[in-house]
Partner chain sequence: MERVIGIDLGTTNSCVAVMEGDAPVVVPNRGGYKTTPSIVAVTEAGKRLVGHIAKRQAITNAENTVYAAKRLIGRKWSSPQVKNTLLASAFTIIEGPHGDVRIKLREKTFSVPEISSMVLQEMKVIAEDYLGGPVSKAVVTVPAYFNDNQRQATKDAGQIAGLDVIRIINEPTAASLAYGFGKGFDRTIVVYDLGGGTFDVSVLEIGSHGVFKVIATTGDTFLGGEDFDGRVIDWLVKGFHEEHGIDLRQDRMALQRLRDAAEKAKCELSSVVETEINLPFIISTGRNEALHLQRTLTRQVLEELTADLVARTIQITQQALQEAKLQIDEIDETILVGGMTRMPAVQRSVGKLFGKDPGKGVHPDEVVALGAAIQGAALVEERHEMVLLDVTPHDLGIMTVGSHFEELIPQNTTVPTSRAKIFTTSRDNQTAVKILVMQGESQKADENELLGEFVLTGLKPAPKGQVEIEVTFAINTDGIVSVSAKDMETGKAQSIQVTATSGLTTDEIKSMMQNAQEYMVERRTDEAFETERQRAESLMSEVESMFPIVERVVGASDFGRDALAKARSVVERARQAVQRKDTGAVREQVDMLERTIRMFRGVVSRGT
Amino acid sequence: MNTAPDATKPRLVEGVNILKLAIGPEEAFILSRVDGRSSEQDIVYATGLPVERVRHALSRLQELGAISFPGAVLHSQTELAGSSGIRSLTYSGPPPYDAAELEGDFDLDVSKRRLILDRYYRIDSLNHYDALGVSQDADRKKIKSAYYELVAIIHPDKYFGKNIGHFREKTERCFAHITEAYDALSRRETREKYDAYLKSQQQVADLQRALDMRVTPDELDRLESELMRLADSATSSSPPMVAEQPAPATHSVSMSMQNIRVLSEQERRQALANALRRSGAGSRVTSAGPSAAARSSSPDLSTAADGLRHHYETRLRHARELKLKSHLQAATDALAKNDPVSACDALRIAQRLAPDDTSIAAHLAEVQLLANSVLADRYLEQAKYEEEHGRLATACRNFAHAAQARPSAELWERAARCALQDKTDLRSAAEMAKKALEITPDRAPLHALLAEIYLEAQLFASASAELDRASRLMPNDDSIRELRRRLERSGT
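In the form predicted in complex with its partner chain, what is the structure of this chain alone?
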């Protein structure tokens, strides 16, 4: 891998017209942090986004030619590693393992040790495309050759009869991991499903963000300082000009507006004092400092301050009204485009601009409901995919999410079934089955399900009671009878 110190630091490619790139806000945000000095990890810290998303965005930006990794690899760039001349298939970023793990008297060269450890410790964060080192639009041929190339290095048979110590187990695990990825991506049918799954995962993340809109401390600081600047400029420029200024439409500015609130007295004074200090009127109080100036009761000064304050407040109101309008419009547009996430975003800002407007609040609640239902759909999609692929624990969780967003007995039931199959958390399984029963108390199969869960948890008395309920509701059912037999067999 022989990574040079800054080999993994992405850098902007000169002469690229960023405005012409087909990228979304998140990628743009990440792009704005690419400065040739920050590593992937730095960007993760700077943006607060999960590492996979940053990595994914960087790889896409690299594909689009917007950024480059000088002399290094993200996935599939060619590089000769060590003496063996194998293509380096390690990932960019700091190694996820302790260097001590590279040691040991094994029949395995260091470049391969690196490669295996590098993958092994990333397994949980790599999606199928990352695992094979291909882009999401790679064709089947490319996927096949990427996988075959990896197999030729990662398959345990390549180390048959050799002492490779703990690397054997890790090799096997890495092999299983790329194989799972290949099996999913090499058939059209399974790949379509996987793509839908990935997409839905992304959507869920967006929706989730829209729904709970966390504002980080960093962001608050930034807003604060921006407000101060706004106040500054308000007092130093002439009011008419301000009123004519069109509402800024870019993303970053709208972000800065979302926390606009009525300024506290203290802040306003501070702002005024700043302004006065810079204006000619302030020349007389050079040594007194801003607070002294603010406290001063000279009538001249007081009139000037009133005037300024008036200007300032008018300007703020204007700006606020304009912004309000533009955000309400943005919400309407987003809804028309079936994008409740953006609509939520816009309405939330609108609400902050006009906290007393109940119609906006009502509208927001409505859109949130809509987003919730979209969210439920996405969760459901994911849950189904995961259930099909044997990831029962996550499937269960997502069924439960879906059920929370859109309560239904069927969803709770499916969640409970996954939990039952997975067996690691039978208590939750029982809880979920009960939730389903709350909605439809008279469904015999639900009672049977709960009985089966109890049976599995060795709670035989409860199982028996549930079975009684089930058979009262549906006296001649084979599966209930079978459960009864199982209960009798295991109870003794």
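To complete the pair, please output the form predicted on its own; the form predicted in complex with its partner chain was given just before.
Below you will find a single chain and nothing else.
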């Protein structure tokens, strides 16, 4: 892909205190994947989040000054000029192409060039609804209308005999992309399958976020604030602060915990003020407060303050215990609903509330294993859909993700076969076939698969060695013999 240097690769801005940014957990998660080398699409793959959410988060992080796009030329698309009146897609962030690609003496106005370039370079990240510029609840009439509006601009036949240079190949690919989208969304059965695929993608993103995300400092601050609020309101159902028995005047400052049932913020301040006034009866207390001698001669004052502080800390601890109990119950309820995402979130907060409780840590580990299993199922659903529709590169990635979440020779094999058919990354194909062989080393078809990968990569000696291993395991297999003949025809 020919893009401007670093134009779509966000970088962290030096000197920015990330902990002080007003960002949420998801934005923090995305920010953690910004390294100056990864493009927007790389971050989409790394996080598993939908492209629009990643794009929105990157745009906001740029506005906050946390990241920058070196060499990028920001733009906003306007409606295309001309009689078509088509609605153009609007993207935040930098364009995914070199601005120089807009230049040239072509029979194509600039607005159309922008539309084609934007779509061409975002094909891998646009879902079918995005490709047509419609919402997911659009009816068939809107989908059809959007498709034909785009066809009026993108169809290659519109430029027959015209000089459009490098845009010709791009219009052909863009047209194939929107046609694929229209074919999938214009029929009920195929649309239902595609919607299920999108739902699976969202579930994967949520699961991956639950497994990868950590409780941020901002969340801890909010948690502590909530605990303080709960501590201050924990006694709302109890009577106000009262002494069990009237205290003698000479001991009015010595309010022990036994004398206090509840204490609100206002009552705590009032009680301390009363204690100070009583302790200073008969003498004027200056604005600077009692002298050191007065404080040392009035032990009841420090006793009262200690008692009040101890009482408040007791209530804070009680609020923490209540909060911990509520999160543990939330995790239990989530598991009962087969929702490991929410269970992971609840248990992670519970672990922060009780970091020394090994049973919570063990429970969290169990739920993460369950989430990994569900994650593998979702990745597998996506991979099968992508394989069926010829998206071999993404199918390979998702088969590999499924295999990582749930190690399986079959999943690694399917990932390797997709990579072999795609022919763009034979090194990865070989590595995935080897992973499958590590699990089932005596399976002849796997050795034959690895041999075929080596043959495609023209590593003939390695291919011959793998065919020898396959032949020993299955000496009469026709497919292995055919691979041997292909190897011989290669000149080795």
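Under this definition, the rigid core comprises the largest set of C-alpha atoms superposing within 1.5 Å between the forms. All figures in this text were calculated on a predicted structure; none of them were measured in a lab. Positions refer to the first chain, counted from 1.
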Taking the rigid core as the frame, does P355 move its C-alpha by 2 Å or more between the two forms? no
For E101, is the CA shift between the two forms at least 2 Å following rigid-core superposition? yes
Y385: CA shift of at least 2 Å between the two forms after core fit? no
